[in-house]
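Shown next as structure tokens: one chain only, the form predicted alone.
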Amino acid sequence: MIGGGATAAGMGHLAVMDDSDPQFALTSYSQALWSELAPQLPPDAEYLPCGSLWLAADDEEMAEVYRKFAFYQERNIAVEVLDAKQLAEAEPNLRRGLAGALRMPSDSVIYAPCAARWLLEGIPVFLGHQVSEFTDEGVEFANGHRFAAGSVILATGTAITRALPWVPVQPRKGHLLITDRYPGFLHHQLIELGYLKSAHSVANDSVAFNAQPRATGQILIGSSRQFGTEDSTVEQDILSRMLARAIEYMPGLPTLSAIRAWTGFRAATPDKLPLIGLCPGHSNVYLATGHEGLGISTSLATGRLIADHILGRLSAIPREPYLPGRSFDGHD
């Protein structure tokens, strides 16, 4: 199924990042080809340009607000910072109290399998046809069939590794929980600036608030990240720990019906950056993959680096950042 694993399971917020420099300038660049996209974008695609609220919840991470503020506002980001009075104004739904919040109005939500399947109009897809072998000529499947290619171009999330052990990239799992619908509830996608700790943290599983409004009127809460498990079950004691802390920060989540909880798994590098380009040891088989919370965000962009690659064109920003081959030393 197309769009099936990740891009089915995550929350598909399109977001830049500042985490680094070679982030921030692929987010930033998915993010604008991400705009031009949108008025062609089909209504099940559910595009929403709802922005962002990174929320401090006191002084030490209001500093990190306005550490974030300079930052984007040096790079040309539309960014805001708001205090108290006008994060509770903005969503009256969370607890009173938080020291402020940066906002960022460029962002916004997709429902990433629609836009997917919608992006692939028009071009021939096998389903159902495991893939057993590929080489710079093209791929053979498992009932012998050999289709060729001029280039060939690996996007299979965690499952890298089955054909490519060697490559750096570690599943990371995810629980996320979708209500019914409850229109002006929400009005931003949430983070909490915690959540920067959950996700460079190494720690077997962690939690942070992050709840994001969906075009339907459905609220989705997350997050939740682990190593070290490759079960794709719900784990109750994950979810509840999830859940506590959204309603640390959104007290009312509990007067709100649940639909549906499930779990999805990240492809994570060393480096939190992802593969993209050419894979060493060949001469026209390209990976994308490692791209882990990010993929959604940074779809467009990648696409577009590689075909930059294919076509001997430069591209809009350097690539060697995000090169398969690159030496992951210092990171663990």
Given for the second form:
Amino acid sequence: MIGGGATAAGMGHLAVMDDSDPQFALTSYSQALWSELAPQLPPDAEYLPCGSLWLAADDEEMAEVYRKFAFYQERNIAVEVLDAKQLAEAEPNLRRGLAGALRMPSDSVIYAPCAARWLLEGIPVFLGHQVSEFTDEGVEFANGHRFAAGSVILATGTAITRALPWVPVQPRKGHLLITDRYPGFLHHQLIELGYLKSAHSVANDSVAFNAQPRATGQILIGSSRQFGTEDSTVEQDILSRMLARAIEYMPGLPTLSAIRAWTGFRAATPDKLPLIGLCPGHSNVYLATGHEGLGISTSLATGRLIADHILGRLSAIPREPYLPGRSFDGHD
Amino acid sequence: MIIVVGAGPAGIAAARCVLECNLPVTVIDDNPAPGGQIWRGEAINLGAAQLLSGTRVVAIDGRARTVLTEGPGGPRTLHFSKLILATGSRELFLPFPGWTLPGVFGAGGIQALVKTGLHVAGKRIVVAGSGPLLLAVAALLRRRGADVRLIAEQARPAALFSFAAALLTNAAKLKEGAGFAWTLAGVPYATGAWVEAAEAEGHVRHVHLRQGNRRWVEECDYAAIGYGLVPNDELHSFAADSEHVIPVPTGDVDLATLEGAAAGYEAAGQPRPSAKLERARRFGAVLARAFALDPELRSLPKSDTFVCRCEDVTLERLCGWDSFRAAKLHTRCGMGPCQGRICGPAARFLFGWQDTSIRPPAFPVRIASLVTTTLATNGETS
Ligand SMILES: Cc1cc2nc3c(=O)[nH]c(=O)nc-3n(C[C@H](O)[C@H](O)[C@H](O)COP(=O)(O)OP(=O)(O)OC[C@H]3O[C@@H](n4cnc5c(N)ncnc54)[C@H](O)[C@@H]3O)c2cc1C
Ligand SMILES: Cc1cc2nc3c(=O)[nH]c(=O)nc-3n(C[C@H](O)[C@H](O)[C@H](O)COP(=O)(O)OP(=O)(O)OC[C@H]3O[C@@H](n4cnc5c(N)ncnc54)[C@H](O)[C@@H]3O)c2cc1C
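Alongside the form predicted alone that was just displayed, please also present the structure of the form predicted in complex with the partner chain.
Next comes the full complex, this chain leading.
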């Protein structure tokens, strides 16, 4: 099925991030590619140029807002600092008393499964075919048929470790919930800055406030992060914690109608960077996985980097930081 | 604590059998009073059972053995030792041009409306679809003074013959059938016939009927169209692998009652084989075969007919996907507030798709209801 993996489960926030220089390079390059594509996207891809707000709850988090502001300004990314009053005006449904926010106007939101389908238009797709073997000459399907190819790209998400057990990718479970339609309830993709603590914590389970306006007027609420489980069941206790956190930020949420909750698995790597490029030990096999919670954002750049390699072109950004053969020493 | 979800004939029978085994039982039902679909509004004695009315089970955690409920007192999490799911069934709607017009109801839908006060005296009504329910509904409408224009049953005479033969072996059903025949004397019963389209001026005005190659138009004030029943099995799909969860197959009142009793005894740890239940199941199987849907009904919806009325997804947009999940993901079919309750079974019939991606909550709920702080035990409120 097209877009049936993590892509079906994700939030589709197209974000620029500053966790590390390579992460910034990949996300900002990819965002530029998305912006170029935006005018051609089909309506069902629900591209919404809503911008993001990184919410600071207190002065400590506000200091982080200023740090990020300086980081992005230095790199020519449009950013803006909102103080408490401006934040309350921008998002009246947030609780009073937040310290402020960093606004990233060029971030956007997309409905990824339909975008994926559109990106694949004109390309032969063999649905329902599982690849069981791959070599530098092509792939073999589970039904025994072979398919010769000059290059093979393994973009199988968390399933990569079934083919290549040495690849340091771990599934990281996330819960999301969508509401009925409430147009105008929120205007930006909202993320608490505490999210960074949560996303980076090595503790098994964490939740953080994350809310997204959908083109339909629905609100998508996240999110949780869990290692050590491959069971896709919606867990009541995690969902409950996640929503309690969201309500702390948006006190009007409790009376809204929730219509569906689900889970998905992010492909996490130890250094929080994806695996993009030639697979060690092969001359024509490439990896494109390990994007954790940013695989929609960075998809277009990922594609470009691999295409550049295959075609012997120079890339717009250095490719080395993402090479699958890099060292993960120093990361757990 | 044994918990029963549903206070229809099946859930009531289950609860009574648990009590008979000297075990406590809690019954949860989302209607204001017990009775389910068919004993709605009747006085029901549930003995020593604890009844939580107006309360809906929205999620099950099979491992933790808890149900999450939303009721008058807010959300509650209840523990169970065994959970009996007697959630009954709903009608099957097949989309056709005009099926969403005002005045076009389900067959069981109009039955429920009449029982709760809809006046049909003097109204011209076409009853169509499939199954014995059409007769019960038409008889009720006629007793309430409606002008039932005709009953269009999609099953063909040959198939119905096996049903008639089985009726002869079932005295109670035969008597019920004779009663309907008496009430319905003079109402045309067209077999192998169905409503192809409905047209309206604000409100439905006439329907287009078809029987083989014959096509005609019937004027009406209401159309009551239902193609049989589909089980409410969403809750079960959340905990299908749990040995502590017992789903109760539903059917007509008799079968539902017997199935409920069997589930009650099973939950109490005292299973009892029942020859009556076996007979009722056989009768149910004959019924299902006799009223099996004609494959030609797959051509009822036209390319611009909405299949999913929550998200306005037309038939055309659904063609070409290979599963309900793919169609859902790419067209939003079944993603609306009804979560595929109506279009899911229709898509199953039209395309042969199973809905494999049912997710909690089973019903839209207030977000507050999903935030539970403490876990209650043995029916105590959290
Ligand atoms: C809760 C959650 C929230 C997220 N939020 C965001 C967000 O806001 N922004 C963002 O950018 N990202 C987000 N993500 C991450 C994003 O969804 C993923 O990084 C992205 O979808 C990964 O896409 P992919 O194509 O690499 O993998 P997938 O979408 O998982 O696709 C892999 C495909 O490969 C197929 N496959 C696997 N093995 C085989 C085989 N042997 N043969 C044939 N086919 C095979 C699978 O069936 C699947 O279709 C989120 C993820 C989650 C779980
Ligand atoms: C519209 C309609 C009309 C019908 N008319 C007739 C008729 O005239 N004659 C006939 O013989 N049969 C009729 N039937 C068939 C009918 O379902 C059975 O005869 C009988 O009601 C089955 O009993 P049950 O206990 O299995 O289900 P039901 O009587 O349907 O009882 C199930 C109960 O569970 C409740 N419930 C479901 N899910 C939840 C939840 N998550 N949380 C809490 N409560 C829940 C329901 O609201 C309902 O009260 C009709 C069915 C339908 C759908």
